[in-house]
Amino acid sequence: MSDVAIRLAGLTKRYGEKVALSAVEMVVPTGSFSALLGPNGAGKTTLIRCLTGMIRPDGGAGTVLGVPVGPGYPPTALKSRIGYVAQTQALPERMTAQELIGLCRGVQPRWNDAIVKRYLDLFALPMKQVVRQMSGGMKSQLALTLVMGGQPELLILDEPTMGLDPKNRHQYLQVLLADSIETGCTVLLSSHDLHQIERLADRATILVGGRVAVSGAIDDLKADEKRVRIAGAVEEAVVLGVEGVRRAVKEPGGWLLFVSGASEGLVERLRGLPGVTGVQVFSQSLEEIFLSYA
C-alpha cells in the first residue's frame, strides 16, 4: 500500500471562462484525517467531484489510491474502495433505512453488517422510517452508515454535518476519527466547523479562489503562521520587505502583520527596523489562520 492516498499536481478545472481550480497541488497521506477548508466558492466541492470522478479536470495530474485521475476514471475496481458523503443527501425518499441497507449489501463487495449495526445503534436511527420523513441530520447519519458499511479505504465527505445539532455533530466527527484510527481509513473532510476540525484533523489544506493558499500538518501550520504587532512609525513597504511577512494591516500606532514561515530571527529583524518601538508575536488558532488567508 502506498503511503499517499491522494496526490494532485497542477489540477485545473474551468467552467467556460471561470477558473474553478487553478494548479492545485495537494498530498493526503494514507491513514490521515485531512481537512479541506475554504470560503464558499473556493472550489472545495469542485475538487471533491474531480476526486470522485463526477467531473473530469481540464489539466494537471493526480492519483487516488494509486489510480491516475483522467480518462476512464474511476475504474470499477476503485469505486468500492472509496466512500463519499455529499453535502446534500440524494437517498431514495420512499425507501426505509432497512431497505437501503439491503440494497447496499447486495452491491458492496466489502460490506460489513457489524459496522452497520454499530452505527445504527450509535445514531439510534429508525430502521423502518422512510427517508422522506427523516430530518436532514438523520439523513446525514444514515448516509455515513451506508458508506462505512462498505469499509472504504478512502472516505471523502463534503460538509456532511449540515443539519446536525452541536451534540450530534460532535458525535459524528468523533466516530469518524475513531474509525479512521482503528481501520487505517484515510479521511478527507470538507467543513466550515473549524473548532472541531482543529481538535480532530491532523492536516489541513486551505483553498481560496480555486488555489491552494496553504497546506500541511496542522501543528506545522500553527508553528509557522503568526500574527505580529509592531509599534512605531514605519512605512508599509518597509515591513512588507521583511522575509515572511505576507500581509500588513495598519493600526493606530503601528501595524498588524501576518507572517508565514516565522523564523527565530524574525523578532530581531523587526526590532531592527527604523522607527519600531515594540514587537509582540501571537500564535494563531486554525480558525485565525483560515481567516488570515480567506
Second form
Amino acid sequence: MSDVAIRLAGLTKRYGEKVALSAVEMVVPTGSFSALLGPNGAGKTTLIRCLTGMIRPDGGAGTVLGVPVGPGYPPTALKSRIGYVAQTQALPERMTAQELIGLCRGVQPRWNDAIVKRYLDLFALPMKQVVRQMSGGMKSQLALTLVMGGQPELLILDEPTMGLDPKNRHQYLQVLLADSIETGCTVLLSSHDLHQIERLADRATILVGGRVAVSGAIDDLKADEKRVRIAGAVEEAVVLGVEGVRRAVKEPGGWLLFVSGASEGLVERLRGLPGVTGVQVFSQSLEEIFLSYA
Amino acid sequence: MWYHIDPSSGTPIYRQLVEQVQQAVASGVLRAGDRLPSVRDLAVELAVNPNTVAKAYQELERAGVIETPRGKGSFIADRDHTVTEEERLRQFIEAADKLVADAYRLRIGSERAAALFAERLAEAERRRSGE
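Switching from the form predicted on its own: structure of the form predicted together with its partner chain?
What follows is the whole complex; the chain from before opens it.
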C-alpha cells in the first residue's frame, strides 16, 4: 500500500466564469485523520466531489488510493474502496435500515455483517423504521453504519455529526476513531466544528476561495502560526516588511500582526524595529488560525 | 482515565496531556508503578487523535515521568532513576525562573516568596505521605 492516500497537484475546477478550485495542492497520508476546512463556499464540497468522482476537475492531476483522477474516474474497482458520507444524508426516504443493509450487502464486495451488527447495537438503531421517520441523528448514524459495513480504505465525511446531540456525537466520533485505528483506514473529514477537528485530526488543510491557505500537521501549524501584538509608533510598511508577517491590523498604540513561520528570530526582529516598545506573542487554537485566514 | 482537553486553548493537546499527567504525579493521584491506558484506549476515550496521545507519552518518557518496558505498556516511573541529575536540575531551574519572574511581577519579596514556597512544599509532602 502506498503511504499516500490522496495526492493532488494543481487541481482546478471552474463553473463558467467562477473558479471553484484553483491549483489545489494536497497530500493525505495513508492512515491519517485529516481535516478539510474552510468557510462556506470555499470549495470543500467541490473538492470532495472531485475525489469521489461525482464531478470531473478541469485541470491539474491527482491520485486517490493510487488511481489517477481523470477521464473515466473512478473505475468501478475503486468505488467500493472509498466510503463517502455526504453532508445531506441522501438515504432513500421510504426504505428501512434492514432494507438498506440488504441493498448494500448486494453491491459491496467487502461487506461485513459483523461490523454492521456492532454499529447497529451501539447506536441502537431500529431496523424496521423507514428513513423518513428517523431523526437527523439516526440518519447520520445509519449512514456511517452503511459505509463502514463496506470496509472502506478511504473514508470521506462531510459534516457527518450534524443533527447529533453532544452525547451521541462523542460516541459517533469515538467509534469512528477506534475503527480507523483498528483498520488503518484513512479519514478525510470536513467540518465547521474546529474544536472537534483539533482533537481528532492530525492534519488539516484550510481552503479559502478555492485555494489552499495552509496545509500540514496541526501541531506544526500551531507552532508556525502566531499572533503578535506590538506596541509603539511604527509605520505599516515597516512591520509588513518584516519576514514572516503576513497581515497587520492597527490597534490603539500599535499593531496586531498575523505571522507565519514564527521563530525566536522573528520576535527579536520585531523588538529591534525602531519605535517598538513591547512585543507579545500569542499561540493560536486551530479556530483562531482558521479565522486569521478566512 | 479522564483528562481535560481544551481545544480552544493555543496549547497543543499533547502538551495539555503531558502537563496533566505531571500534575497527577505531583499531587499523588498517580504513583510509581501505576499503569497508564494504552495509546489507543486513551485516544478513543478522549476522542483525541492517537498520534497526539503517542506524542504525549513520548514526551513523558523523555522527561522521565513514565517508563515503557517493551510490549508491557506505560507505567509511572520511579521519580529518580530514569533522568540524569543534570537534566532534573535543568528542568527545575527552568520552572524556578518562571516563578521568580512571577514573584517580581506580583511584587512578592524574596523572603515572603521563599516562605510561601517552603509552605507549599510541606503541604505537598503531607498530602503525599498519606494524609
